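This document opens with one chain alone, in structure tokens, the form predicted alone.
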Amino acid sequence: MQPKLIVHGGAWNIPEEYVADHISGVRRAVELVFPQLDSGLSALAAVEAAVNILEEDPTFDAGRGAFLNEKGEIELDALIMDGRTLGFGAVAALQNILHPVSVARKVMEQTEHCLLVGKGALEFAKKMGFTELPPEALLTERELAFFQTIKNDATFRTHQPFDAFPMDTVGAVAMDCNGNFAAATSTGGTARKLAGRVGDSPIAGAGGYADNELGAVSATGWGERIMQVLLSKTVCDLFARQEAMMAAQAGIGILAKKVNGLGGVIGIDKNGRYGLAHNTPKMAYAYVEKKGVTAGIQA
């Protein structure tokens, strides 16, 4: 089968000064990973590799460049899911690790569990050979400056589509040469979130979902509302009876109608068709077509 790969760099607002970085970031992830996928790399390895690239990029709210919580700390969440088995691994409130999505894969493959959190997740990561970094290794000047402006603002809400700053959870969905699907999502969560807050990203069915009989999806946006409708699973179920783009749009419609939610999705249906939709001001995306990589900001 012809492999497919699509990634997102967050659905919220993306101010003009950050647009070029978002487009180049998601394009780079696809351009580096798709040739490997086309040469036989598994869908699972492809989504991990693509998200790793985005976690390293300080443009996005994942890994390096993540938002700070109310205490001025970085807590990271991630999920990876294998459509062949419905197996998944996830971590939440993980500190001081650059690639939480890779720790999530280790949870799936090396333990009997699906989700590890906080200090336990960090201890597991170190046991698996991941390097614990000093907090400043993940902190950017941009995020620190933004935190200083909002830390004492009583009117600030983590879900408002404010004009001054983007929200940039990252994700990837792939179909490999064997027709297997995988999805991965990684985030630093919302700005000035309560310590220990966990959003949709590490929750199977909410932040991501993959099932070889349906396809795969990664979600981004207002996590509390995305969890309420299990957005990724909802869109995957819609793949059974709708073309991918229509299913993605219908899923966002459900998010908005049922819980007044804000967010976006990317996906690939069982026939290898791409879907993407959002109801936030913008969403960054990139995917592979026969003519090459398409990347941009959907408004």
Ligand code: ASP
Given for the second form:
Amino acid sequence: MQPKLIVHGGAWNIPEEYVADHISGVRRAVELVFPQLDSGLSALAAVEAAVNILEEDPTFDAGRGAFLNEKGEIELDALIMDGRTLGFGAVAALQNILHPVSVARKVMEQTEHCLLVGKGALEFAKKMGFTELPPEALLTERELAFFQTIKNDATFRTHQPFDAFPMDTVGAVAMDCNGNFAAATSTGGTARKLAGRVGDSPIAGAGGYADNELGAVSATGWGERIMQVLLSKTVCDLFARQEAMMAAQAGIGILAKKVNGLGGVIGIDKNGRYGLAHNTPKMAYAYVEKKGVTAGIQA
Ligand code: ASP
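Can I have the other form now, the form predicted in complex with this ligand, not the form predicted alone?
Full assembly next; the chain just shown is listed first.
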């Protein structure tokens, strides 16, 4: 089977000065990972590898470069899901780890559980051999400066949807040579969120979903609203009767109509077609077709 790979780098109002970095960041992730997928890498390993690249990239709100919470700390959430088994692993409010999505995979493969949070997640990560980094290792000057400007701003809301600041959760969806699907999502959440706040990203069905009988999806956007409509599962269910692009648009329509939500989704339906849709001003994405990589900011 011809494998497929699509990634996103958040769906918000990406300011002009960050557009080039967003496009090159998502392009790089698919360019590095797709050749491996084409040579037989599993969908699960491919989404993890693509998200790892985006977590390392300080452009995005995941891993290095994540938003700070109300206390000026970084708390990371991530999910990975295997469409063969509906197995998933997730972490939430995890601190000082560069690759939360890889810890999520260990949760799925090495524990009897699906979701670990906070201190327990960090202890588990260390036990699995991940390095606990000093907090500064994930912090960028951009986010520190942004935090200083909003810290005491009584008018700031963590979900100001059309504000000029990027919300750059990352995600990847893949179908491999064997027709298996996987999805992964990783985020620093929203700016100045309450400590301990967890959004949609690590919640299976909300921030991502994968089911070999349907396809797979990763979501981004206003997490509290996305959770209400289990956006990723909703779009996967629509794949059963609509092609991917239509289903993605319909899913975003449901998000907007039912809960006044804002966000974006990427996905691959069971026939290997790509879908992407958003109702935010912009979304960063990249995918691979026979003719090569398409990367851009969809407005
Ligand atoms: N969905 C993420 C959250 O609410 C944010 C984002 O996608 O940018 O935590």
